[in-house]
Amino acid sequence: MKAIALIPRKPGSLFLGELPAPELDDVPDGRGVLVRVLRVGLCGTDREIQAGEYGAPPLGCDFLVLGHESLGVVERVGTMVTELMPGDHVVARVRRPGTSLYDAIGMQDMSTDDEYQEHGINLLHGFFTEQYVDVPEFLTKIPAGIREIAVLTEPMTVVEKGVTQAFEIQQRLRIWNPKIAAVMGAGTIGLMATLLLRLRGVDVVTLALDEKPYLNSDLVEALGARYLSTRNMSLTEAAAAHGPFDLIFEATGFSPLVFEAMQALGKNGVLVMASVTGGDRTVEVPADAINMGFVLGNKVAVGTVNAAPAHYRAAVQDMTLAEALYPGWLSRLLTHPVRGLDNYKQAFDLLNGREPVIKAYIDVAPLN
């Protein structure tokens, strides 16, 4: 069967190859679930792996199949599987348990292992292929009502984790009730963060480079949030005009902005950082002022990457709620479809090109 793969750490090595078709019995004890891949999304992680910034193949293999934002349909199940049945739509989780105590209690997203296994990223093949076999414990069932947008589930889990962490941390305050948040970046993650915070009743200011009007600013404003271009107003200026910000969600992919966010964050505030930056950029910062602000202002900074099972369940619930409150909003994020694995170059050209793309994805097989 076909698969989109590359040689990790080797830029320009992307290719369309062949893999043996999986078998239900690849999983022992009758617990296998055979899934036909329907749709796979692309994101900055795929771009950075393609550029050779990080990634590792499975042991004993010299290539890595890409793709971690998946949607599939169950074709067959093993004799001991009761959680799923043929015809169910599922999203596969990305990170698999390792050896730490956190892995043992189902929190592999918090693993302290030096090496971790993530489909399509590190040590495990991804889902840019035609079929895979897994166990039901690592599959999240998708309701029919959000099947068309379910390829967005995995990126939504990253936002769910970040916002959940913010609220859990702020239990230290006993009465924390955030009124206004800033979201930095209006790409897929930034837009989803804006959505999730609006679903939680928080007023949101979303900042991105481009001036409105364009699709991303329209999407922000369709949620009742405020869109600002950083060409016209910096985050610091926005905090003075619209803050203080109880929460800042950083999703720009440009690490120096994290330090501006640390200064712009209000007292008792939480900075959630979602950008994975694989480069070696350095920057001078006002270290004393940042340190003083955090110490005297009781501020917190926390990162969010990958997700635990609870975040997948929360993503499904909130995407379903979003469809009820903002019908069709999530589908507007799916801007650039590509049909078939054979057209993988087109998909990655979109990821690396100048054309504005919120979410490019490949339809591996028809959804219906």
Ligand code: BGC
The other form holds:
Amino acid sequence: MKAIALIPRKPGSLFLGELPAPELDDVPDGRGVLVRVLRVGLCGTDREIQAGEYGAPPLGCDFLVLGHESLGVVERVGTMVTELMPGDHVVARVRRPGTSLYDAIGMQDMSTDDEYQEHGINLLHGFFTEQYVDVPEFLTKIPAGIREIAVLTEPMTVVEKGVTQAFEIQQRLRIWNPKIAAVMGAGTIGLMATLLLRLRGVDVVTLALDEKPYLNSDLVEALGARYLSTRNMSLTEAAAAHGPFDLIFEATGFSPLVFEAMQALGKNGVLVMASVTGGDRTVEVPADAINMGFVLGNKVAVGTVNAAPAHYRAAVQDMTLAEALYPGWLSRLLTHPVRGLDNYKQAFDLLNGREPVIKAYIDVAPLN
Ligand code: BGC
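Given the form predicted alone above, what does the protein look like in the form predicted together with the named molecule?
Time for the whole complex; same chain goes first.
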């Protein structure tokens, strides 16, 4: 079967390869689930892997099959599988348990291992292929009503985890009731963070580079949030005009902005850092002022990566809720479909091109 792969850390090595088809018995004890891949999304992490900045192949292999934002349909199940049936739509979780205590209790998103295993990213092949076999424990069932948008589940889990962590951390304040948040970045993650915060009843100001109107600013405003271009107003100015921000969600992929966010954050506020930045950028920061603001303002900054099973369940629930409250909004993120694995170059070119892309994805097989 076909698979889109590359040699990690080697820019320009993307290729369409051939892999042996998986067998149900690849998973022991009748617990295998054979899944046909239907649709796989691309994101900034794929861009970084493609640029040679991130990622590693499975042990003993010199290539890595890409793709971690998957949607598939169950084709066959082993004799001991009761959780899923053929015809069920599923999304596979990305990170697999390692050896730390957190991995042992199902919180591999919080692993303290030096190395973690993530499908399509680090040490495990991904889903840009035709079929895979997994155990039901790592598959999240997708209700029929959100099938068309379910390729967005994995990025939504990242946002779910970040926002949930922020709310959990803020329990330290006993009565925290966030009124206004800033989201930095209006790509898929920034837009989904805006959505989730609106679903939680928070007012949101979303900041990104481009001036409105364009699709991303329309999407922000369709949620009743405010869109600001950083060409006209910096985050610091936005905090003075619309803040103080109880929460800032950073999702621009541009790490220097984290330090501006630290300063713009309101007292008792929480900053969620969600950008994976594989580069080696350095920047000079007003260290005393930032430190003083954190100390005297009881602020928190938290990094967030990946997601636990509960975040997958929450993502499915919130996407279902979003379909009820903002019908069609999530499908407007699916801007760039590419048909078939054979057209992989076209899909990956979209990641690096000038065309504004919210979500590019490959339709590996027909959805219905
Ligand atoms: C993925 C996460 C992953 C992270 C770091 C993100 O693009 O969505 O699942 O944990 O990259 O590798």
